[in-house]
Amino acid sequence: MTSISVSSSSAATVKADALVIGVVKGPKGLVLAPGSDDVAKAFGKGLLPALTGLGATGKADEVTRVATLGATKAAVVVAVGLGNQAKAYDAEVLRRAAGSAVRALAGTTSVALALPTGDAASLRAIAEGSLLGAYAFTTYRTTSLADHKAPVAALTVITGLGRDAKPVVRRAEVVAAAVKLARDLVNTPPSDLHPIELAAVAADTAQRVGLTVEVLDEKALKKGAFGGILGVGQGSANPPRLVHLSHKGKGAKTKVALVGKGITFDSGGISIKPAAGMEDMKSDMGGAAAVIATMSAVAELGLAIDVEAWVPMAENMPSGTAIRPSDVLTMRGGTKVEVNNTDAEGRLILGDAIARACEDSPDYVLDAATLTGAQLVALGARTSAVMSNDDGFREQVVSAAGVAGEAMWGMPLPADLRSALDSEVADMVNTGPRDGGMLTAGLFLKEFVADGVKWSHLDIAGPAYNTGAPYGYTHTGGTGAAVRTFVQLLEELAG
């Protein structure tokens, strides 16, 4: 893990291999952002002309390098664009800028950042962005490892906030480590991450940070009448699991349940998916990864809130024992679901887990899932959807996401769509028509939420896995989506 520290030293004299400063688009051209004054003085009047000559424009996340030729302790100054000049810069702009710069500096041992840190929110964003940018998944590289530059090993954030800076950076370290855990899990090949192995990671994580853990195997699942989890998992040679993680916060007055979809690989089952893109379905446990990682952060931060996590895990495979379209499953709590599409398996395992979570009478239930392709159609690959049985709670989740720097958008659960889930032979079918598919998936889950419990569902299908080029602090592959939002929200609910 990349180390991070803070310094009040002059940016021009701080010891590092590379120094990051901000540049912006001013009314008359390129302008240096706050934090770079000492660097500009060290260059005399040559820094701006040099950057302009190299093509720097101040465009957000644009990275331009210039050799210092001894003007500063660092051998290289890296100017990262912050967009248009402003009196203050949005935290997410700073977070992405720091991530872009550090990601571009892979192969460099030490980097100092002299970006605008006028308040704790700015410092937090820069610390998080730089740590998130310093990431690589190289577990499976051998002969090609030398061709890939290692992430920056040591970061120093230059700030004038003094003692107030340390707890801010400490929080950033914990959150970034949790995001890294989620990314690593999503990036791990499904051949090495069946439900048994994912449950083992959850248990190991719990032991490391002091969480209570319980793992329900297939026998315990049968005894507990978890028909959704067992049904989805019965087509695989690798049996399903349900992991229960528990954090008891000191002085807690609020109880929250987290639920995360853990389909370690989704072939679609009998309703098999097209071959194109199926390799990305190792990411279908992104919700489970987010919940496991969030629980590690909750424990390390010692949040004064009770959090119970229920993480259902299964592998959705076609075989002679797999569930078929028209099969009926009896879910936890007794609801009977006619399966009309085995590729809508995530809601089946989530329904069981949500029902179980509600049995402990939490104040709030939150679930995260790579649930529907319809989420991508509606909101694209970078914006998650938030649905809820309580308008105020939905907006609270969206607000927390904004503070955390994750794009989320509130979506409705129209009552008129519920009839699309009616079955001719059972209580429900598991999918409705294509139109409004994301919303009917949410309505399906809502059926398993107990009366009086506030619930929000995060569909992170697109944001959990970046199939395109890296950007900002986001790398190709697993992103760790929802972790930062969950931590921010739990902090707020803890009061």
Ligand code: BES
The other form holds:
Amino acid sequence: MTSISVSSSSAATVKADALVIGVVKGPKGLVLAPGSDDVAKAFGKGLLPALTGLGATGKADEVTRVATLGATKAAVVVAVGLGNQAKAYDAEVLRRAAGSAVRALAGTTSVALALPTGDAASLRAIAEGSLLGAYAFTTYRTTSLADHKAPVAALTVITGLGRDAKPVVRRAEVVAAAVKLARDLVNTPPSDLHPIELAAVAADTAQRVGLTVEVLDEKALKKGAFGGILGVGQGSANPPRLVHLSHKGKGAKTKVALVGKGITFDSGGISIKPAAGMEDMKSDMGGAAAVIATMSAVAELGLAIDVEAWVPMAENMPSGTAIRPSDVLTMRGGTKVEVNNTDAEGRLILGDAIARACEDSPDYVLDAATLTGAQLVALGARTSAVMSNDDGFREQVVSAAGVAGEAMWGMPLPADLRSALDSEVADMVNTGPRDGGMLTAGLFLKEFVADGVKWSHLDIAGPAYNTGAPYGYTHTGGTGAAVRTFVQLLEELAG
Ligand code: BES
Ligand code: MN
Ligand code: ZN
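Give me the form predicted in complex with the named molecule now, not the form predicted alone.
Whole complex next, starting from this chain.
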């Protein structure tokens, strides 16, 4: 893991291989951002012309390198764009800029950041962005390992915030470590992360941070009548699991349940997916990864709130033992579901887990799931959807996401779409029509939420997995989507 420390020393003399400063688009051209004064002084007015000459414009996330030739202790200055000049810079702008700079500096051992840290929110964003930018998934590289530059090993954030800085950076470290765990899990090939192995990682993580853990195997699932999890899992040689992690907060007044979709690979089952893009379905446990990772952060931060995580895990495969379209499954709690499409498997395992979570009467239930392709159609690859049975709670989730720097948008659960899930033979079908597919998936889940429980559902199908080029602090592959929002929200609910 990359280390991070804070320093109040001058950027010009701080010990680091490279130094990151901010540049912005002013009304009359390039301007140096606050935090860079000492560096500018060390250059004796030469810095701005040099950066301009190198083509820097201040555009967000643009990275420009200058050799310092002895002007500062660091050999290189890296100017990162923060966009248009402003009185204060948006936290997410800073988070992304720090991430872009640190990502561009892969191969460098130590990096100091002299970006605007006027307040705790800015410092937090810079600490998070730089830590999240310093990431690479290299577990499966041997002969190609040397061709890939290693992430920055040591970060120093220069700030004038004094003793207030330490706890801010410590929180950023915990959150970034959690995001890294979620990314690593998503990036791990499904041949090495079946439900058994995913459950083992959850259990190991729980032990490391001091959470209680219980793993329900196929025998326990049968005993507990978890027909959705068992049904989806029955086509695979790798049996399903349900993991229960528990955090008891000191003086907790609120109880929250987290549920995360853990399909370790989604082939579609008998309703098999087309080959193109099927490899992306290793990411179908992104919700489970986010929940496991969030629980580790909750424990490490010692949040004063009770959090129970229920994480269903299964592999969705076609085989002679797989569920067929038209099979009926009896879910936890007794609801009978006619499976009209085996590729709508996420809601089947989540329905069981949500029902189980509600049996302990939590105040809130939150689930995260790579649930529908319709989410990508509606909101694109970078914005998650939030659906809820309570307007206020939905807005609270969206607002926490804003603070955490994750793009999320509220979506409705229109009651008139519910009839699309009516079945000719059972209580419900699992799949509605193509139109409104994200919303009918949400409406399906809502059926398993107990009365009086506030529930929000996060469809993170696109945001959990970046199939495109890296940007800001986001790398290609697993992103750790929902972790930062969950931690932020749980802190707020803890009060
Ligand atoms: N895991 C997929 C959803 C998904 C799609 C996640 C793309 C990430 C990227 C889910 O299990 C699925 O297959 N959903 C179907 C539902 C349909 C059969 C109603 C879909 O969206 O096509
Ligand atoms: Mn599917
Ligand atoms: Zn799926």
